[in-house]
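Only one chain comes next, encoded as structure tokens, the form predicted alone.
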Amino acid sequence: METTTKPNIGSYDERVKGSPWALAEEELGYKPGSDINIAWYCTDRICNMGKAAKTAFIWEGMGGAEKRYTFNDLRLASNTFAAFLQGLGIKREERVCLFLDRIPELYLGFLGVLKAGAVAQPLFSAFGDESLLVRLENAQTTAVITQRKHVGKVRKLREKLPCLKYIIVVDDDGKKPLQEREVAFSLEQAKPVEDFKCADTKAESPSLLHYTSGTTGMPKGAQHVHYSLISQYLTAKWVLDLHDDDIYWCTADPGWVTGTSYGIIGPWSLGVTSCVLDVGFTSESWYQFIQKRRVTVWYSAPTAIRALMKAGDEAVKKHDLSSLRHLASVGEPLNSEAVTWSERVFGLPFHDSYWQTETGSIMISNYPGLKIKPGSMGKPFPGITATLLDLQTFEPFTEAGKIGLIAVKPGWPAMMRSYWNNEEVYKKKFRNGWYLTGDRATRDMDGYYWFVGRDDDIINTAGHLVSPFEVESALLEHPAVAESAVVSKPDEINMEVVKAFVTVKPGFIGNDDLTLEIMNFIRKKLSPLAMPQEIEYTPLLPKTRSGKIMRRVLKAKEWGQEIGDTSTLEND
């Protein structure tokens, strides 16, 4: 499966000497100060380049159901969505939530929200009541675009959300009457809007609001702007190496920033065909999809790659995957075994990449044509100034092999501009002129970065960040739980999973029945990913003398690490 396609990036060493953001602006035809709307650049601009009839989007659902869209179809659909939203009275910069499965309306509606000048707020359709409420309430969301199977969740929260004016149901069949504040919209039945004046958004106009977890406190909304397109376009071109004739598959849900930055914006701003598989994960379904769609560039997550490894080499051999040209991964560290495995079975290595919800685009990566060191995150993207900071002084250092905090010099186009209504916490992300990622790494003599771990208690399970605080808060709402502490636990496939330590109230017994009840309680309230995979009942939790639960003691035991100083423990 050798590829002869010349990498877009050319020479990495030459690119780091240039002015990549200026180059991206030039290629996109953007002049500083002029209008810039992500959706227009992903649709109208591509059509104006003579690619109106080119396939933009191939969607496959259950049972092999298929829908195809050209770039002109994207343009018309996003126009129609935008005109509908404006007709409802949705105003500039109001938040419009997309609470949908990975159906076409999620992707087309995302573009429509941006064309209307509103702010897109994508949320995972698997979110439970509490997770949904917290994010809609915090964002003061004006409208939720959803489907019949999920509208019940939104209805339950309606009275707690005074700012919510509209619940838009995209697949209403008319069999049951819609309720208060609900309105039906069918993209297939609506008259296509040929001409729509796209909102005249500027570089710093808000575009997306993506929620991310915090160690303490509830999730925070990372506010991005339309100028992020500059970073997303160029990183998709140079890291994902997207060429005009590629068939590209990003496996990420748009509820996660990868699913918007590189599942929508990156490929379509380059005029590249993108495909989506909206069925549950199995190695058979994934390999069959790559074979059927002749996927050439594949961007996935280490959790999925490890699951494919577990399925075995024979599963790969049953399919013709010779179309694959370039593989990349994101979301969590990619272990070296996965890189060597992919080289053996696909004839191609996975190129790991590192970035965050807050950064909006790839910060550190492995690149086509540049040597891969299996297990390494790679090198900073051209135009990105990254370093490691001393854990105590927050000063940069160059010493190879020393553990430090990954930091980036602010100013790249896709950097979040704030946390929604939380400027105080946003400011804490910066120190001594650097953006602090909250991740630790080492750097070798060749400038390659190697991930070490989080600098806080955030749990990275299958590439999704879970806040221990959020899970602990939900646990305390269960009538049997007196106290709780949540930590990560090692897991072969997901890297880490959620484990809860619980003390029960008098009259309750910590047994298997209670465990199942609590697990289901959290799953419905938060999400399946936040649900503890194990609950351990204990009469006491380790606390400081001031009463603070010491998660690090519990986590150290789970990971087989040194517990460290316990002199402040109340019950030491």
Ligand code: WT7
Second form
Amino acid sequence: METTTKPNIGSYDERVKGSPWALAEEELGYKPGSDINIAWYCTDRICNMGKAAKTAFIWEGMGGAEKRYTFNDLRLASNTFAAFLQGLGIKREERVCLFLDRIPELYLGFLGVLKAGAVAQPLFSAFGDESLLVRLENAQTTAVITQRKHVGKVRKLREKLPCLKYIIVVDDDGKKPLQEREVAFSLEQAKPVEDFKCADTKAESPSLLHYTSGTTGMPKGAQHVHYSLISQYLTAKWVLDLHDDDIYWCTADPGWVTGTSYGIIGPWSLGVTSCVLDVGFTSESWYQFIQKRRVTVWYSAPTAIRALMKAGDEAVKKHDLSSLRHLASVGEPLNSEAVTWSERVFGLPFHDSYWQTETGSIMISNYPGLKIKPGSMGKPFPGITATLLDLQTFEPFTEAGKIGLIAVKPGWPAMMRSYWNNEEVYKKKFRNGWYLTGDRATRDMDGYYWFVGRDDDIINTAGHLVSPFEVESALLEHPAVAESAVVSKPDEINMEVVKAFVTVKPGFIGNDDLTLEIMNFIRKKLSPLAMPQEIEYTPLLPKTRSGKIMRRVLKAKEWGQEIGDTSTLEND
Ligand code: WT7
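Starting from the form predicted alone shown above, please give the structure in the form predicted in complex with the named molecule.
Time for the whole complex; same chain goes first.
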């Protein structure tokens, strides 16, 4: 398990002195002002570099089903998808949603949307109709690419979505007739398009919309551009340390930003083989996958690591995991125990990395070759100027150990360019010339960052952000709910889960039956992640004098903390 591979980053301390973005541009052969299309870089360019026959993508589904694609296959499939979309009349910069399980069409379709010059909008396939509706409405999405099992959810929303011209079904079997403006497209049956003129997008052309939860208000679409490639390529190279002979596994779903930035763009722009497992999580299925695919680099999340820890050391020992060379993690605080555990059982530590949907690429991280302090997120990526801002004044400070807001100097390539249709909220993300992440941390004498918590009420469950506001809004639509407050509650595996405090309307009784009914209601409307794991009925909710519900009081109770200063809240 000892690795002899030389880290791509070389020396972190040397790299922070250089101009990394210029270096990435040079390596990619990109000249400012010229065309840049992420999908072209991930396919055609790699083929042009003599890797057309190299395996790009190994997909595994239920029961060991397998599909393999070379870089030339990726090139052809994305051409074919793009030509089909253009044939339908999809125009440049129109939003095309990918509402798919982790099937190959999700990955190939994503590249096809980009090659057509449209904006890819991946949405998690477990989203319920309400979650789907607000995101498709906000983005004024033109087409949704989906599969038979999900088409009903989209169909139901049609009347509310005047901009939606097409529903594209990738696995239609002809058994049930499609309805008006629904079209079937089968990659396997379509004639491969050998020559396709990839959209001549430029650095600032929009590429991608990823929706993320807000503290108040509806989800916001972080809008990215093709130039993000520069950051994603270099961070995948230096943080994930991807080498030409690696077999890389990113466990994230492309419905979330990790699954696109590092499940698609990072590895393929580097011409690296990437594999995907489209079956539910069990420690056994994951270890078997690593063993069978000879995974070398593994990018995962603390929730999964904690679940693996719980499954025990014996489960690890039953498998040959000696192919593993480099491990990294993202999405939530990575406990120091998880780092020491992985060192013990895999002979390799997990390298924590910190970033967000909005940042598009890794901001703060641990690097191969740099000392890991277990429990710390590490140091800013070369080319990223990060700091901590005083909680009150928003002024940067350097004191070690003091809690501040994590902030980043704008201007890195993968930074979001706006929130779609929501410039106002976007502007609020900046203060004194800094981009505010909304997270709190401390920094030590050596410049390592230590995550403290979020600066808002957003719930991070299993690495996914859930807005209390969105859940509260959905709860209000249930006939029994008069009022509600949604907060996080600690959870051993998922770090946090959703808990709802509910006051019921007259004539309703808060009992187990109602709890089950409400849970199901939210699961179907929003998603399994947003579903409250616990509902507590209460005749009254703590409120400010102006009538605003004090989530903070309820949250403190859940976490066994002091309630703290509520005087400010009372004047809210
Ligand atoms: C939020 C971003 C892009 C990663 C996937 C999630 C939390 C992320 C860490 C970490 C502690 C972390 C933050 C951040 N977070 N990484 N290493 N340690 N917290 O993207 O859904 O936009 O969530 O996840 O709170 O703001 P996201």
